[in-house]
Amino acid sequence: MLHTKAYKDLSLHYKSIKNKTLLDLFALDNSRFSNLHLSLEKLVFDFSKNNITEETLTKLIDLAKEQGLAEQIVAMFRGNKINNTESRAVLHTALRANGKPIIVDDCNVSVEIQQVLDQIRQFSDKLHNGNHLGYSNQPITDIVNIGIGGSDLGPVLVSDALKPYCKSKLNIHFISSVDGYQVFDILSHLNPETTLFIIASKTFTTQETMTNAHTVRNWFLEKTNNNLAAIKQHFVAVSTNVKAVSEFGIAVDNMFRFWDFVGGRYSIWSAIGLPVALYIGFENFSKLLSGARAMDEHFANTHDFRQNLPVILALIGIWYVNFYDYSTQVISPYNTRLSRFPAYIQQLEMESNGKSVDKNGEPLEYKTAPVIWGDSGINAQHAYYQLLHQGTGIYPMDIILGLSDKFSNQEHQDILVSNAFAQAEAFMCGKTYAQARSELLFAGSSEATAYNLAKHKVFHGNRPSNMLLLPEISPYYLGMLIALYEHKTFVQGVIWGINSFDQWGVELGKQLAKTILTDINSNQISTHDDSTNNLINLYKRCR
């Protein structure tokens, strides 16, 4: 990347407009809003409040036709197997296409992910007719998902985001950490008669899934008096291991499948979306489906880069990574169904792109993904936001903002957006020190108190920020989301030439605790550095 033609004349750019605040670009644009935003269908883009200008996006632009970003879009919907490290397609646009026929070796995937689908569907439609009960015929009352990762993220953020579209009052629960407290909390509030634990593992493996799988298993046994039949109506299984199922107790046909070219981040369209279709029903969830596909279709067909959400969205992110310097991105919701967005972005994000080598395993000389942190932004106002407005560091942020809630109510949604409207004005406006001066002399201050009190309240501005726009945080709209940050972590996986869809890095720490785990239940440990030698007996002391 860095010895393209677009790359330097990117870094030329660059020197030549980094003194320009952001105000100095609205001077020079009365237009700018209307010149920098983007929508599809209702959800809008506003990137207006950015460090960039035409040309700055241009240039950007040129660095992504460089880089071959056309050619990978098309080789991804294709199904070309372009995550090389491992030999596979990357094919979860797919799993929303409707059925468009996508060859991978010979085969048409979309029949195998259509199958699924009318599968997922079925045992959805049985649960809420009251035709799939428990074992004591009580109708399912509580579902609960023991995954974890990209098996957990997705199902936990989508629903949250859409638990006002829950179907026959179930509640859902989610069991991801090892950690033995949340286990058992959630069991303790359950009757194993009427609850559902769906199993999300492709490999019936994983170490902190299958633990819990098994302490799950162990205690309903325990309280239906070692009633092994009825594994087969309380438990069913997102998997690729039939044998490890079937030897778990659960019945084949409630084994829903899915495939190597889909990754654990990019999953929630698959099976592992199981526990959200039961949880808000077959309809909303092919309705989230269609959202994303509205977003797939727009990136693959929108040949104009400079009109192409994903891809504007990517460019202001390597913008402010590779010439700004600056190492993280702020995610920040203000509608509070979207609270875990910002966990699933950083899984998103940063799992994909946060490599050191590019794709033929060469090192980098630049950086790649930012650090990516948030939370929500009403409550972010009254905590971390002061680093942002007045640190000594500058954080891009994202705002996210659904216009209308019809679960909530006018006077709280006016103040909710005001928030976020106001938050973005002055992270770029700031306030001068001769602004907070005449403020306080204004509101009674002496001269001398205004003179020393005005220095603390200078905020310097120039803090850039995206504003992204949705009519309602509805399962169509929450897929075009989710969708439209896929393709931007793509984008910039292409710029930066990297395999966005391997991850190496979660290896090594898996494979050292399988070790550990061995020595914990063994003599005196002196295998280690000094440091986890003394950590693990320790622990073995105090077990």
The other form holds:
2 protein chains.
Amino acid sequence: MLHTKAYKDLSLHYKSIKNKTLLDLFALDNSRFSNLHLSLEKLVFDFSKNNITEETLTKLIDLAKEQGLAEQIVAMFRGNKINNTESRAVLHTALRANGKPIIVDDCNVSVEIQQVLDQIRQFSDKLHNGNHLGYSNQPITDIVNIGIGGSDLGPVLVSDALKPYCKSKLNIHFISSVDGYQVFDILSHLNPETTLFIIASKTFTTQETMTNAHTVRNWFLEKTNNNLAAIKQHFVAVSTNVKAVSEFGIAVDNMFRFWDFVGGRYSIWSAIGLPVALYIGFENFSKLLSGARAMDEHFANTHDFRQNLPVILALIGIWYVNFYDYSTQVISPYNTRLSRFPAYIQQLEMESNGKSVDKNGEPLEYKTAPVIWGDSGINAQHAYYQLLHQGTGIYPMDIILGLSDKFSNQEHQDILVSNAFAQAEAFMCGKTYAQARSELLFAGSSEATAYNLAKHKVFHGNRPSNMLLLPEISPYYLGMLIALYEHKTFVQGVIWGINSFDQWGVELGKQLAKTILTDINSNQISTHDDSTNNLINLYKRCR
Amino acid sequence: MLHTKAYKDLSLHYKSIKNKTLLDLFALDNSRFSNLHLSLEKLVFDFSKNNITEETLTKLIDLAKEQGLAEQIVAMFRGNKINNTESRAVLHTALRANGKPIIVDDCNVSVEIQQVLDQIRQFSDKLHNGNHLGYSNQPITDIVNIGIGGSDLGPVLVSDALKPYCKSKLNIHFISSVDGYQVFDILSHLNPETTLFIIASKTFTTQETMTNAHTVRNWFLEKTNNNLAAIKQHFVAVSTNVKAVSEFGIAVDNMFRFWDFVGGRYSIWSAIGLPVALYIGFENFSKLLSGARAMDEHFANTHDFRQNLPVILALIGIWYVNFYDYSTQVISPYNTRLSRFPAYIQQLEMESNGKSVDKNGEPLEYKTAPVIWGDSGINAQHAYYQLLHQGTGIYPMDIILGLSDKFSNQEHQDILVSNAFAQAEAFMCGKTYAQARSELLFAGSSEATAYNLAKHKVFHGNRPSNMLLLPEISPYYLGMLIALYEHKTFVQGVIWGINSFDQWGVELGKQLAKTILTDINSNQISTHDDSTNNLINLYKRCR
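Output block for the form predicted together with a further copy of the same chain, input the form predicted alone:
After this comes the whole thing, all chains and molecules, with the earlier chain placed first.
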């Protein structure tokens, strides 16, 4: 990236713009909102409250072009093996391509994708129309998803966000942590006769997931007088490991495949979405896919990057990371149902682009993915927004808001919306000492009090934010929103020269955990560093 | 801070140490764990995996001394009005001082504190022994806390963390967001005859809380054929505003006071803890207070700061923020029941110390509170740890772990513990290119593959972490843990010269939200910036 002409231009441009505030930029352009927002159907992306001008965008787009973005987009959608360290295609987009043929290794992957979608639809129909019953012929009332990482965060996000779309009376639960409290607590509320367990692990070897799966299986057998045959009605698997799944006792018909061209953090559109499809029904799950597909088509076909939402969202992020040196990106969804959206985006962006070597393994000399963090925005106003307004750093924020909500009412919605807009305004405009002081005087403070207290009530402003407005938090627009961030992540990876689709950084911890697990059951340990040795020995003493 | 001798010494010292890795430091000291850990009862704080030496700590302690920490600790515990911008004492410690007299404005605040604790105990007893029933003489089965910020995060954290200590069959719910979906969804599962609502708002004017409270009140009256008298049995308030509470219909006996010397983010020990006291029982709530008191006594009485846990925890944070220029602090609790601990600490630290002026309103020329973020550690391993291991920045982490858990089992607990220890080890030790390459060769890779792939499998290591071990996640040790971070926050505020107990930064957004709420109901709007105007008008069109 550093060697491109565009990067050098941007460095110069940064010097010319860095002292201009957002208010300066608004003063220069009476139509700044019109010029700096984009829409896709009813999704609106207002990026006018950023430290950018049209020139900034032009130069950032030049950078994207020099880094080969257009070619990389084609390569991804076509099924080229752009995950080079694992020699894999990257085809989460194929999962929602509605059967459009995509050939990988001489095989049309869309055929298999449609087969699994059909399998999901059929299973969902059977469950909902009473053709899949528990072993005692009672209908299923509770679904439990056992998975971690991408096998958990997507199903959690979507089932939370779309809870009011759950048409039947199903309850949904998630077992993700290996902390035994979680699984035992959830099991204590369940009836084995009416519960369906979904075990989601690509390899069927994930330590946390398989430990939980076996604990649940033991519980089930204990509660059912060792009814091994009943496992078939109460356990299904999302996996690629037929042998291990069969050995667990799961019927091969109830194994839902996925493929090595789908990474965990991009897998909600695959059979990993099974718990969601069961919970909100297959029709709503299809709408989720349709929304994502609409974003895919926009992303792939909008060759004028200036009009391309994921590209612009990504480029603004690059601008802040690599020129402004901002180290984090806040995600603030205002609708409570999107509270887990920041956690989902954390994995998506940080696991994809939290790398410090390029595709070829050469060390990078610039920063890559920032820390993504956040929580429900309205709650965060009463928690950490203090620092965002008056702290010593600047933390760009994406505000996400569903404009209407048929599950709320007008009074609540007006207050919610007014807060979201007001925070963006406050971050940008701030408040000067003179304003603070005159407000205090107007409110009756003495001159001395106003003089002193106003110093604490200054807001420097010039804090940028993006505003993403959805018409509502519906399956379709949620799909579109998630796909927007997926493609944002991809674009940033291309510009940074990263393989966004591997995750070698998760291996070392797993490897060492296995060693320590063995050490816990051995004699006095002295093979690690002095701290780790002592911690292990301390644990052994109190075990 | 910058003018102190200690700061200048630390700046020089930083230059001498910055190129030493954690492994270098361990190589220099065979007893590094023994030397660099502290205990309080059964809580163990291992800070050996930090980029510090004994000399660093000595100099940091000098800084604390020069900034008057000893005097400030005395001043806080004694009830001096150290919240100078609001002329208030800061006495969350008095809430758990077990009746020890503390005089503020010629009044012994402990007397009132004990009165409210008695009131909580009596109400809790009445609820649990069936002397407080609903209007149709049925026992209360559900408690709903309506509050936001400090009136929400503390009760959420503690009731999550101590859920297995809930002895009765009470359910607990939290309404915090003004998003109407949240309140309507929760109400849809409740029976007005058996539900108790707690409205927690110091002023009884908090916009979100009071909007929710009135929505709930309307629902209650609708469901009960306008039974106004029944409000007394089903609504209680935690507030200081007697008039507004009475007007709402709440019996004055059922109003639980708190005081202006307790900030929202320090209020879980006060009547804001009422939902927790009801949920886990008063006895367990008392143990929470006892644990905090043990930490208070340790903090106030350990005059040798080298032995003082909150001081050391705070100083290590200062070292990373002001010398290493690390901009965030990760909080990684490994027990699922502590999943909301990061959110709690976010508010505590970021709202307290997210300031850029000193106590006297003078601008600070150094960084203050970092971004605090995190989630359940074991889940995060499968989400964002990739970036922490291999990203381009360094993000210090606090790992928090309960060593034993009578609500789990040995198998799960061993895996949980081994993962927590392994991650700290991995962050510190990393993996070299040579190691990665030889592992690949050993596993059967070709020379060419090993040569290339190893580049992606390098971990630079030298990533610091603190390890905080609790014997278990019990009321007592949870109290101790929260108080540890409270005092950490206080110490950092003292060193930065900040008033940690005001929060002027939350006001501007509230002020602007009120204006926009009015504008939403007015004609075409043009009084804001072009973006805000257009957003408001856009919302009005789709309303």
